[in-house]
Amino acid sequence: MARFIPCADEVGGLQRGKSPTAKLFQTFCEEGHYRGRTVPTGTRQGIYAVTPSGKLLASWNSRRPDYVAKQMAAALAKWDSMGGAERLPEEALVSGPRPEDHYPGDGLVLQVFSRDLPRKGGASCDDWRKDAWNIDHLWLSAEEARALAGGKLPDAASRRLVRLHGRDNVRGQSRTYPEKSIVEAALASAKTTADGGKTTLRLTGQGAVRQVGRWKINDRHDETAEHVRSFTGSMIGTAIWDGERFTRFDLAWVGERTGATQYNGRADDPGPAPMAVVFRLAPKDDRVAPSWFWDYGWR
């Protein structure tokens, strides 16, 4: 590990984008483990060991420790056989615009956790899925954060919160809800105490989304059929506002989810069942963009 520099990035933009970074990725990934693949999807997710110049050393899509170690050893052997000119690029790569460029340093940055809650009869399975959870991020601008501290999150931001984070991604991934699927979206604050310039706020809200549509519910093995997916719940939490920013933010959105979508692992567990989405302050060094940042409309 001492000889590698690990990094992670969102593969959707890399495999479809037009930026210099995306084009470099597309060049070496087409030589890797998905070489020549066109069916069933265009995905190129996986692990790639490459030189700074973009030359592929090895690639794989496995979490098996023995296999990963074998591939890393092969990558190092290929690296050791190269000359310096092959290893380094002729000129620095310009990455191009990225969602992280819009990081709201003066706003509110939250980590968003989703997980199942205990249900009657116990979990629907007895494998990794029963303890599954996922993480995303929510960004609010300085104006949106200040409005929430003042009593109410603006309607546009409330609707964005509900349709982006009401999706069931506990076991995998699922698309956001369209605007017309929003049934209810509201988040408000009320002052409880004030001490030394810091105000403690009680957070309350409601969020409900419901969509009828046609999509696969297994990864690749069924035809599209009409489904209903939904999440309806109440929000409650506590926050502290120091007059300029939130120094504490803990919000739970707890309710009932139904349905399944492709890649979210619910084909055999469509519910209804309890689910929770929890929002908390992100660490200052966490600049990971929301997974559906392009739905923000920020430019």
Given for the second form:
Amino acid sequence: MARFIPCADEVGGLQRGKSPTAKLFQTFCEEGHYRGRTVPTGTRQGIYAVTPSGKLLASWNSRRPDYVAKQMAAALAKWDSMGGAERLPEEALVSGPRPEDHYPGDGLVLQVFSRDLPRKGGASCDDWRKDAWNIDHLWLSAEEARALAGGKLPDAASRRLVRLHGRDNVRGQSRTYPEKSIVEAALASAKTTADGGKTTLRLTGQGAVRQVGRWKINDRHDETAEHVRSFTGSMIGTAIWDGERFTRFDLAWVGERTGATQYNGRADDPGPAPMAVVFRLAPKDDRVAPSWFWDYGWR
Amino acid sequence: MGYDGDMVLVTLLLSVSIQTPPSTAPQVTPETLEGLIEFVVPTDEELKWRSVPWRPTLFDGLRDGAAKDKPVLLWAMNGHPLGST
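Please supply the corresponding structure for the form predicted in complex with its partner chain (the preceding block corresponds to the form predicted on its own).
Then the entire complex follows, led off by the chain already shown.
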């Protein structure tokens, strides 16, 4: 692995984007493992070993260790056989617009973890799903963060939080809730202690979403039908505000989820069952954008 | 019989409380918050894959690959692999 520069990215943006980087991806992915594929989907997700000039060395979409090791070795052998002119781009690549361009360095950047909570009767299965968890990100602007420290997260931000993070993604991707599915969305703070310039805050809130509609719930194995999904719970947490920014932020949204969506692996486990979503300060080097950033409306 | 708003409200509330099943979710208090967060946040073992120095975009990978004359290993998924997949 040390011989590679590892990177990760969202494949949809690369497949559909118009930036020079996206265009380069669209070229080499059509030489890779899913080249030309349209059925069952047109996705080009997977692992790609490429030269910095965009020449494909190897590609695969497998997690089998022996196979992955073999593909990486093949990619390195091909790399070693190339000359410098073939490896490197003729001119430096230019980045296109990215969600990460909006990283709110002066605001609040949180990692968002979701996981099932223990339930009566034990877990619904005995495989990887019983320990499943997921990670996303929540960004608040400096204004929104300051408002929360002052007593209340603005309504638009509360609604964004509930709509984007009330979805059950513990076992896999799930789309956000539409605006009209919000039942309750509020997050407030109250001062508990003050020490010099640092104020300790108690966070409390409510979040509830419920959607009725027609969609699939079992990957590509079922037909579109009438379904309901929901998440209803309370928020509780603690935070420290130093007058400029949050230096600690621990918030838990604990509630009951119901329903399933196409790719979230709940067709056989629709609940109701307990789930928790935890929001914590992200490390400074974590600049990955919220997965539904384009729903933020930040321009 | 006249309109008795209070009675209607009491009846409605009783009806709601009887018809609403109890939530399966636990009550979290300030005293139990830390334990709950510890349960939900992934362990170091679960986060080990994030110790790989993944650049967060293909552009970053290609730029650094060119600077260091190294091949680039791109992990591209529906949903950012370092975010919500």
